[in-house]
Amino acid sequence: MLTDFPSFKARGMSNKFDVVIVGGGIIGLSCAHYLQKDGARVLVIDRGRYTEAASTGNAGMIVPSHIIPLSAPGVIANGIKWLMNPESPLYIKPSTDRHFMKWLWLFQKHCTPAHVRYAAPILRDLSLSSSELLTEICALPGFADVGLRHDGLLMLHNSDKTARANEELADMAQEAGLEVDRLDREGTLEVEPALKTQISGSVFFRQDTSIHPELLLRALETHVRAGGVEIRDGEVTSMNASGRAVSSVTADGEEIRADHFVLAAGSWTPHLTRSLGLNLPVQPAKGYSVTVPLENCDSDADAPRFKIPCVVTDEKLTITPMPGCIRFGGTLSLEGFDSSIDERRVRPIRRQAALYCSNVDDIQTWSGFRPASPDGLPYIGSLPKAGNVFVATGHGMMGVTHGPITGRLVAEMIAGRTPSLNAEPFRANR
């Protein structure tokens, strides 16, 4: 739709772009996809790690079932309780950093039943819309091998406590109009006979899907490149403002001009918004995963292959079958940009993997920083003091789930169209 960006046709291949996107993960490339469809000349700038960042090593789950935000009642109490347990699923490192302290205060403020009731329908609509868009994207040429599967999700439980938690989630999901089945142990094993995890039952969310996130990212990169999007390795070091707008960015010493800018740099986005008058409260939430090749799994030739993605609720771990592998993931650590691997936190993941696969201790651990907002909702929209700059971050563990809808919303806002979803809850300065 060149009418949305008439300057594109007139400008041709000048040094000025319609849109510069900072960040080439699933969010940035989704924005590039929809902006490209509108006819924009788009440049994506990434620090050379868009195949290694939070978009690639995650659980690959597209989860409309996850309608409860991260900021839920009891999270802070559990974090304090688990502080001395090196294998706990949540770790909050004590810090006096003022940005972290403000984030933690805002997070605690949103850990209320009222906020859960407010956020649940917003997250439902965001996820369902995004899942539909992802299905459309994966029907395009070049996406046949990304592993999109519409098999649902099993939320497994073993203890009475987690069974009650899953039942409460199921009640909320059904009230929100999602398709849910409650299964006992036998019913769960009938759905997923390859399960070896100790369980008493599960909740089965039929509308959830899964994908291989790195294969999706590579296919999306190839697709947008073929459509004319330029992707450069580089680090944006400054946003160059002129009045209430940004005229250019500086990346590796080069000034790059554009009419609009999208900041989709994940956990690093606040470093860019601060120079534009907004202290965006986003913290890096580190997670781990171990991806085991199928040849290391199900050594018994007669054993059934794992097919349904699962969340092991008691241990807060995930199991996702993907093309050629099974990925085991979990833990959430709030400890700043510490990229070191704490093997104590990886142990529960490896123990779960060892139930299904051999030689799991020899598999390299992946870790990545998921951009977490304090209220569990993403930031999608323009900056109050720089109207031609848009943020797209704060998706936490839901980046793959919310990537496509985020891309479409950003493209609609930049083109001046009415967003297809109410964007008010995602305001950058809420």
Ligand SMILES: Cc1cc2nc3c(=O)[nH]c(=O)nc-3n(C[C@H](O)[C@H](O)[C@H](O)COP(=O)(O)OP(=O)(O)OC[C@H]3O[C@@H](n4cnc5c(N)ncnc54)[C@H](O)[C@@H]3O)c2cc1C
Given for the second form:
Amino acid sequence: MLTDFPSFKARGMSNKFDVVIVGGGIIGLSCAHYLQKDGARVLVIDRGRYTEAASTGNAGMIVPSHIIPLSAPGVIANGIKWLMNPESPLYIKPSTDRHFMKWLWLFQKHCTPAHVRYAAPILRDLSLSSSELLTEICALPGFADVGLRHDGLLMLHNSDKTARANEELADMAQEAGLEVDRLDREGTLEVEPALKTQISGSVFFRQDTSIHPELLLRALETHVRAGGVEIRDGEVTSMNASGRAVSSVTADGEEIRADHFVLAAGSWTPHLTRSLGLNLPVQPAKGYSVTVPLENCDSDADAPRFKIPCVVTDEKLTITPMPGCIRFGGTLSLEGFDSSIDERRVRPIRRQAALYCSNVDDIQTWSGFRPASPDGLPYIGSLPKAGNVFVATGHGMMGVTHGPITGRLVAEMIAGRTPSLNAEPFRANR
Ligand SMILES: Cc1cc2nc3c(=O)[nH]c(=O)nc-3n(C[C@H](O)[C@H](O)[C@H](O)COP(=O)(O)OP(=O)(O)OC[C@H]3O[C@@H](n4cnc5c(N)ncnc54)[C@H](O)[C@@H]3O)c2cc1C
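Return the structure block for the form predicted together with this ligand; the form predicted on its own was the one displayed.
Below, the chain from earlier opens the complete complex, with every other chain and molecule after it.
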């Protein structure tokens, strides 16, 4: 409410806002939702939310189960081992770019068991509270068709090695208080009779949910617009500072003033923070998806319909049933902002899709850049040298999962309220 924001005044339709948000992906729109609830006059500026945002073609899994950060022991070793394999799920392109080198150095520093123990409860709390908030949002008018499903998630395994990895994850998740079932092959097929992927068993995470990410984004956009949030197409090219604050941004040659700014520009956020004295270590981590309409998956009318989201752990692929389609996704490539599609890396995704659907080769591949932080935790907080600018990025593989809680934390910080979760681990300059 306005009273929570003593500095916010009702304003006319001038080019001055309470809050300008750069980026209209899931993070930017979630921030807009909670700021608007607080009575703020909000502008979202985005140069291509349905073309370049990671928030559209992703796997749509809401995953409290993912308590192990990307920076975990063994990741760098696998990256090196897989360097020469064009179909590997992880690819790190050798580069001398100094921002990338620094990110990689920080990343490998965090690939330790101690960091996993530190990050796991933080990720659990973020995910569980965000999942609750998403359920609240989806109960609002206009969200009925976004495909929120509370069916859980199956983490499938086939080889002994991935069975052991899933077993370790199950132990950790159970220790963290999550609901976990260990299933053999028959038990898994009982939960998902449509499975054709080769498996020896699985771990079933009942608290995970899923959503159709584009439908969520569109519903959120309609909802915040109806509540008075303005959304403009445009590219922010400069942040105009005066002293230790920013007074305006320039977008497509126009100056737009505000009291507060939120940088939710995904993988591109560091381009904006650098001029404000913060070299935010976020790298684009490219991933692919292939979305097959249900009519391509109905060739055998007697076959049961796929219903439970799955992670194929052996190949690090995802399968998500969504309204009207099944989406297959995977791969993580650290190779800068190269949006070209390497069909060799998409091949394992298409092979998986072909188990369930026909004419998979005719379907276009989507690619997106996950904004990856080196410690697997997001950045949510103000900039040390510009106190009225807040970053909200670095969510990596979990931006859909952590969107709502990020929006709420940003709104609480801007209003000067105590954040509903300890936000210290997310400091921008940690
Ligand atoms: C293959 C794949 C699968 C995934 N699966 C999942 C999943 O199952 N569950 C999950 O939780 N997460 C998943 N993710 C991760 C998730 O998609 C991201 O973490 C999330 O979408 C990031 O959202 P964002 O709003 O920060 O960034 P984005 O969605 O990238 O949005 C950033 C926006 O900023 C805009 N922008 C950038 N610079 C400027 C500028 N200067 N001026 C104006 N606009 C600008 C861009 O146009 C873009 O629209 C997946 C990602 C990939 C690639």
